[in-house]
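Taking the form predicted alone, here's one chain by itself in structure tokens.
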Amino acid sequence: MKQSLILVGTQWGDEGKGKIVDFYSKKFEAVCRFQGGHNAGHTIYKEDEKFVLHLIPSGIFYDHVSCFIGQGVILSIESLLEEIKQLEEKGIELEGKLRISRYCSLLLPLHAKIDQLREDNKNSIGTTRRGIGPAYEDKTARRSIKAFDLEDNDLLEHKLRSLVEYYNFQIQNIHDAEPFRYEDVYKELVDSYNQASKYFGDVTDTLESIYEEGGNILYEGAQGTLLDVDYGTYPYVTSSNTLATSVGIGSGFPRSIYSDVLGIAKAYTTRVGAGPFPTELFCEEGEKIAKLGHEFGATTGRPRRCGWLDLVALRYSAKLNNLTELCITKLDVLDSFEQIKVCTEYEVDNKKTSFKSRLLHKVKPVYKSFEGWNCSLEECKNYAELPDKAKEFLEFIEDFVGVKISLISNGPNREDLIHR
């Protein structure tokens, strides 16, 4: 392993990042999250205790690790200030080990309330209606709140204004809601960046200070893929670049891009909200793997898509992402099926295609059938340990992907892993 690593999704998100963030962390000095905002939650279980993180990366468990939030991410300081509240409460402290740059682009609760109202209209297009969407655009609108410009009261109150009238003049004229006021909106901003002013620097020279010292570096990614603003099913996607290609520009550190990549993906398939989805499930079996897996989203609860295997799109990904490595997840929710699936092949008009997202609608899953291994995983602690039938089914995903997969997570427990 290089000195640093990225860690990435590839699918629609929800692949299990979390967990796997913690497992690695304790082998690196630092851990940055470089995208995204608070719509992302990654769980992790420590000592039987739930956690759902949405913006303080997953290395924050470990007394060693420092954590930073880079600025590529958009962010929440309320959401933010939730987070840190739960685990301070469960004795774990932030102050010196958590910092967030001043040049994060902030989302305010006014970006909720219009995502919120355009959600609400025909046009919806699924998303957490947290913000992003809109906090993204006035980032490259030119328009964003800047954490430092928390720093200077006047620029921030000329900024601050311009940006509550541009939304007033949407509120009153297309969404016919009560407008925003901006003595409001003010004082909340103020209230909540006071409480977490200690917490904000420069993190790309101090990411760098630890580079050049030999100190290794982790960087977290949120979401999937498949939602990559560019790349993904657009427009069924997310705001941010999801890539491990971005992360030199969301944490600040270029030279952070040479480093190997680990793609975690589960052992079937899932989306959140509307969008393509090709080998998306409409019967028993589809209910049955997300009864097994409690696939409900850890930041809205809302129920997700589920469906087999998706080969085509993962390896897609694996090529996006220049993939070293491959994480699956949730393999024991596999355990009780008698025949298990994934695809191989698109069909369109009986022409065979490979992932293209302007014909992902229309394509037709060609599947291969594995007999399913029928056992519990829970007590393999090793690869040789594994069913036979359970090998054959991670060889044959390791040879279409042409990326070895070097961990497998066997059950919802922080220990729950096994290494290759």
Contents of the next structure:
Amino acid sequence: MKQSLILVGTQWGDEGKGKIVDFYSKKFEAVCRFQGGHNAGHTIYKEDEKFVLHLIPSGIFYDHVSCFIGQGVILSIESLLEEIKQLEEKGIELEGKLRISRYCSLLLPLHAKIDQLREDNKNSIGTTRRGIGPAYEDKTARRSIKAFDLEDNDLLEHKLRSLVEYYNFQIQNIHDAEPFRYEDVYKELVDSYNQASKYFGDVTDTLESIYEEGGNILYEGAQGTLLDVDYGTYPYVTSSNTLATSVGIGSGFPRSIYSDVLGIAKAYTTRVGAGPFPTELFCEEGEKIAKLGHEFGATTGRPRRCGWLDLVALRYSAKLNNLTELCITKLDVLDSFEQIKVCTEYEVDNKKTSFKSRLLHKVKPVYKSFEGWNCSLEECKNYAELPDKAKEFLEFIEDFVGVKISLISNGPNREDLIHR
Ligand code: IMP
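Would you mind giving the form predicted together with inosinic acid, to go alongside the form predicted alone above?
Every chain and every other molecule in the complex is listed next, the one we just looked at coming first.
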């Protein structure tokens, strides 16, 4: 076991990463987010209470864990403050436990407005409407407001004025909507920063010190491999690199790339928003998965599209992330299915093709069927107690993908986890 572990989603997000990070956090000194923003929604049940975290790492519930938000994250201070408030109301103290990179690019309410206006047009891709795309565009176009810009008011005013002008040009000429008032944008930003300023600092140096002293670090990925801006189903993707390899950039701590990599996959597949989804089900079986799996977005509440497990996609993700282990979540959702399928091949016009096919939206999945185990997995506490049919299903996945399944989640609660 290496000194650090990267945990990534291997599908289109919503694989149940929050619960797994929460489980691993017990064994780590630090947990760090390295990409994405408050488009993520990591659900954790703690003593029957449900928490949904969007920005703050899921390790926050343990007193011994220091939580970090690296500079690869696009930061909405507004959303951060709401989350802090929610946690503090439940008695969870954050001061001294949470550190955010002062080099993070900020996501402002104007980014969310632009995202919403774009999504209301006909070329919608079904974003979370939170401003992630516009905020990452600003970062790449070198016009972001960085958290540390708020330490210098003259610099801030200069940069913020140009940013507001830039968006007002778009908003008036493309969207025919009300322009932003510079004074409002400025005031809102400064007020929220002042409330959060104590959490900003240097993440890279702190991670390095923890590591040098022998501390271990858990990197918490958000979204999923198939939403990666380079390797996902472009343009139906998010705007960040979600792969394990982006951890070095997003944390600023290059040794993080020499970590073990745990990939999380649901026992079936879901997707929110538009874009190709080869194993999507448009029948009662799909509705049954959605109902039993409570497949509604943690961030937006949107119903998720559901389908069988896609092993072609999972093998692609395993390679891209160089997975060292696999965790299968929500296996219990399949408890009452007579037949369970997995996709092992794609075909277009009777020819085999890969996940990278330009015709992904047209591929026909080729399935392998398994007899369902038809009983509740709730009481299973270890791998030996799982029904043989469930083991057969899991071992097929493992052989096909070529990565060992080390963890299986068989229910929503913290303790519903089987180690192998
Ligand atoms: P954006 O990240 O809000 O720009 O959305 C782009 C695409 O990524 C949309 O299809 C979203 O539904 C999807 N997406 C973004 N974040 C998540 C997530 O945490 N889980 C699942 N899908 C997500």
